[in-house]
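Taking the form predicted alone, here's one chain by itself in structure tokens.
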Amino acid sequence: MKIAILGNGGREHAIATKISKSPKLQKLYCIPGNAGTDLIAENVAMDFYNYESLLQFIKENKIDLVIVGPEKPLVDGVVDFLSKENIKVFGPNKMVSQLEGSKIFTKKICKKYKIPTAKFGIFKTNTEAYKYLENADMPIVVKADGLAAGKGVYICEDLESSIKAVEEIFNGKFGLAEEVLIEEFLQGDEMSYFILSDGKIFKRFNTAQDHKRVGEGDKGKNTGGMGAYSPSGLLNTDLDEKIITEIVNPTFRAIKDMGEYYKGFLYVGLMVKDNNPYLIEYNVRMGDPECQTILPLLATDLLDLILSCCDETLEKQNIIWEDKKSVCVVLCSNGYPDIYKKNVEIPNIEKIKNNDSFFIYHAGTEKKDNKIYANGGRVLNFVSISDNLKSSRDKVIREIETLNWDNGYYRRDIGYKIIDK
């Protein structure tokens, strides 16, 4: 089969790596890809938001399947466009992608279908929002409605900072804002819970715990993700049943009631308190860096699973996992998540080799003149799998120290709540 993956991050490199192992694969394209995918696929320097050019490339190269990695093209409707052209594509359509594309859309579903989530209010004006905040308990969470590259969420400790958050959202910091979402701050432990669906049924697709804060001990600014481990230490039989019964099943019921269906990965972002799950958010694709820490544990052919979702035959698939623990640590450019230098060479990276239990997934990298350069905030994902989380983390840190890249930094405490307690 000839397959194209849309995207250029660590998630897409992890998917490409797993797909490249499939005996069904004939040719793999990554659009546009990065320096890592260049080692296992043909990178195509193309703006895939230009749908007509994308379609032309797919037809000229006789692509059999398109896998969509990031959220924005899903929310914008690339699946709908390609499907109308009879192109086989993996990912949810534009309508159900609102689960991620609009936080308010998801909250309304929660209210209608009694899905446990933080108490919330939706406000159309600054005045309405300010009035609500004046009587609200702090801390409180203020959210922009649409996609905001993971940066449209404010955790506010006082009235002044919450009013500033509302102002920034309505002033267009994350694009045109007609409404703002304000919700209670939930205390507990976060968990990433993944589902795979073919439009008829769904199956569980492992769990993870990611670390969003830039600093050790989960301090400082939010980022796209500083690292993750899998599986989550929070999951147990009782909690798993509650997640399915109280959150996932009602969500799929809501989708069915809309006359829609869901094909693809569904990321269920949870807060767990006293062994009870509360929905924080949905993502309509694999998380990043959760994808990088989950996929190395998958023993089943990923391409078989994806094809079964496209063909509505997931029920016939048995998803098998390695009985191992996985840790991913993200190596970032100095200055991230604020200002950082681009086009910085990463020397000696070719000396660090992947094997069956260790992987480097590229994110913000580019290959030029046979050299690899950092061109993003999150640059490399170091992943190790072993029998325990501490061994995995120790291996990752040794490899990062071996690379010894002066222009980057990372967190040494990924998984600390389980490993270091």
Ligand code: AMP
Contents of the next structure:
Amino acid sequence: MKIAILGNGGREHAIATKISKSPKLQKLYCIPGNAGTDLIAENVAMDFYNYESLLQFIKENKIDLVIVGPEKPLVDGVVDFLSKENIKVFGPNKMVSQLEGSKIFTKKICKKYKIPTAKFGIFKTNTEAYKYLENADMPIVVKADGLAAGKGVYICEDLESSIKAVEEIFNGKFGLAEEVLIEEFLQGDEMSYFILSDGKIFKRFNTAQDHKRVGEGDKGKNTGGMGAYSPSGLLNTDLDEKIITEIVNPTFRAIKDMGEYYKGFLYVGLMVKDNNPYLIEYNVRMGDPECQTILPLLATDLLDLILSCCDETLEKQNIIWEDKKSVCVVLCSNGYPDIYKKNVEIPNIEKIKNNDSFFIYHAGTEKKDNKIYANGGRVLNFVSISDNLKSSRDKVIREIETLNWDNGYYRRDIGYKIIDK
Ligand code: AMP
Ligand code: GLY
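What's the form predicted in complex with adenosine monophosphate like, now that we've got the form predicted alone?
Now the full complex is given, and it begins with the chain already shown.
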């Protein structure tokens, strides 16, 4: 088969790595890909938001399947566009991608289907929002409705900062805002829980724990994710059952009631408190860096799973996992998530070799004149799998130290809540 993957992050490199091992694969394209995917696929420098040129490329190269990595093209409707052209494409359509594309859409489903989530209010004007905030308990969470690359969420400790957040959102910091979402601050531990669905049925995929804050001990600014481990240490049979019955089942019922169906990965972002799950958010794709830590544990052929979702035969698939623990540490450019340098060479990276239990997935990298340069905030994902989390993390840190990139920053404490307790 000829396959194209859309995206250029660590998630897409991890997907490409798995797909490249499938006996069904004939040719793999990554659009646009990064310096890592360049080693296992043909990178295509193309703006995939230009759907007409994307379609032309797919037709000219007789591509049999398109896998969409990031949320933006999904929310934008790339799946609807390609499906109409009879191209096989893996990912949810535009309508159901609102689960990620509109936090208010999801909150309304939670209310109607009694899905446990933070208590919330939706406000159309500053005045209404301020009135609510004046009587609210702090901290409180203020959110822009649409996609904001992880930046549209404000955790506010006092009235003043919450008012400022509402103001920024209505002033258009994240695009035109007709409404603002304000919700209760949930205490607890976060978990990323993944589902795979073919539009008829769904199956559990796996779980991970992401570390979003830039600093050790989960301090400092929010980032796209500084590292993750899988499976999550929080999961047990009772919690798993609650997640499915209280959150996932009613969501799929809601989708069905809308006359819709969901094909693809569904990322259920949870807060867990006293072994009870609360939905924080949905994402309509794999997580990044969760994907990099989860996929190396997958023993089943990923391409078979994806094709079964496209063909509505997921029922027949057995999803098998290696009984191992995986840790991913993200090596960032110094200064991330604020200002960092671009075009910085990463010398000696080719000396570090991937094997069956250790992988480097590239994110913000680019190859020029046979050298690898960092061109993004999150640059490389170091992943190791072994019998326990500590040895996985130790191995990853040893390899990062070997690379010794002087523009790099990383957290040494990924997984600390269970490794170092
Ligand atoms: P979101 O983009 O909705 O995932 O929010 C980004 C991050 O903000 C989440 O991963 C949580 O760490 C935090 N967050 C969002 N909503 C809440 C909430 N209601 N209570 C506590 N933390 C939250
Ligand atoms: N790791 C968080 C996300 O992918 O949204």
